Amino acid sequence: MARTVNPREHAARRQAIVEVAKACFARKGFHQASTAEICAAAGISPGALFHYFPSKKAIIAAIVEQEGAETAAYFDAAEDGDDLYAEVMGFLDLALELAADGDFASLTLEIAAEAARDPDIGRLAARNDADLRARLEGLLDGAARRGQIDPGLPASEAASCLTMLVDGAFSRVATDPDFRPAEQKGAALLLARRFLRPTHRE
């Protein structure tokens, strides 16, 4: 008789492996972190690992897909807000906070590097990036229509500029060991506020 799979238990174990793999990849990189290390950290056998993920690439793909789902869920909630300008600023605040998280920043840069090497991962990462920009552009467009930011500011260009600000923070983390995003966050948010020029507040 075939063993019955509990979907919730299966998903929980799969997610536990993803979380362990993320930590391994952040510390050592995708190609330096071995499946043996992931198995040891997760407390599972190689056979158990490959039951959930047929390859290390499949784990990487799962991480990228999860990030896309989390971004979508974030913007789903943000779009229900009354003050879309505040939601945009909240997004920037969170993104800069994540840039200050060394493991998260390292993992993000590893994903970007792998996306440049592997076309399949590249397509997933590009989809995530396009979705994020589109959702941010939607918030900005809604804020402009409500008079919460400068209505003459093109939403698409504003979204590109704000994502460049965030991408720049992550790049600086990778190239400058003395860069501290948390120390620069206040100035970065001030620049964003003045760029968006909300009509009813600083």
The other form holds:
2 protein chains.
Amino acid sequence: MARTVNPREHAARRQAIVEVAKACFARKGFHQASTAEICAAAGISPGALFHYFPSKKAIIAAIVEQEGAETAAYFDAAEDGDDLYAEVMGFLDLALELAADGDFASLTLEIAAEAARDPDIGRLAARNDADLRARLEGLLDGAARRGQIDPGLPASEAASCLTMLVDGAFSRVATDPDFRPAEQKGAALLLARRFLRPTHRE
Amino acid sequence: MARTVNPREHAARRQAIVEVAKACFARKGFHQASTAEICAAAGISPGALFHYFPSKKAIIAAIVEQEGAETAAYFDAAEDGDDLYAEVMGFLDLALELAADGDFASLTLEIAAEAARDPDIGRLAARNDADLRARLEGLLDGAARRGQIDPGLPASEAASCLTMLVDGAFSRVATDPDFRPAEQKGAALLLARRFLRPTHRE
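Can I get the form predicted together with another copy of the chain as well, since the one above is the form predicted on its own?
Shown next: the complete complex, the earlier chain at its head.
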């Protein structure tokens, strides 16, 4: 009996597995979470999982690739904005919201740890990281060219500073149980605003 | 034959072992570096090491405690300054220099990783972290009271933002081989200056 594969159904199933795996990895870590648990949570058999992902590492790679695609889509939309200063601030606001999301922050740390251990995951994570930085730099450069922020601020250095701030939020969440990124968001956004010196508001 | 112990010599020897161990740990990691290597580098026998440190963990604890003492001494001196804004900027400058120091950055990451694994080291590291943040907040509060920086900036939130920036520098060093904190120092200090709005210069 031939098995017919509906591509849309296959993609939807694959995505459902990714979502379930993200939650499992965030809560238990990549190495502590077993594929059996992922299968149970996704309601499929271990044999069926193999049709979607040949290994746990393939699931991890899919998660990292998907993050990259989501970042690209985010910046595609942001670049269409009229006020690129507002788009930069919107990005920072979202990044600090994500740092405050326990599951997202845990998953980010798991990816960083796995990137240090596994060169393939490392390359994927490094590409995401470089892409994000480049896209943020592009927004800052556009904002400066349009006279929306201080044109004297080199976009590359400004992008580095703002990503340092975001990285710092994720890093503090991991090491300091009393740190609440949501409570620091106002001050962090003020810091960014004063740094960028938007020309049309103050 | 009784062994006479000269306390000053004992302290000097202990300190020499700590220095050698810091270099070994930074290069190989806590778990990869053996006490045999530390002994060889320090020019003492494994039996002699035991007179100074009962275990590798005791060396790690001594390193973390010493960092705490160095931070306290740094801020003791900074608080005596007339220009507390300049002291805050001096601290940031030093922290970003340290992030650019490969050995120091590696050792910092090793301590963070060990703090996550070992509750005793975790408590020591968390205390250092909280002390540093509190001392920086004290400097910022003093600077605001003296009218040296924007008095409308809550010292607690400003301290959080600036430590996020420093944490971010250490975190990026670890994950991005192309990141050069020394090259970002100028922009990061500009960011801090614009954020703090020093009143007596601009």
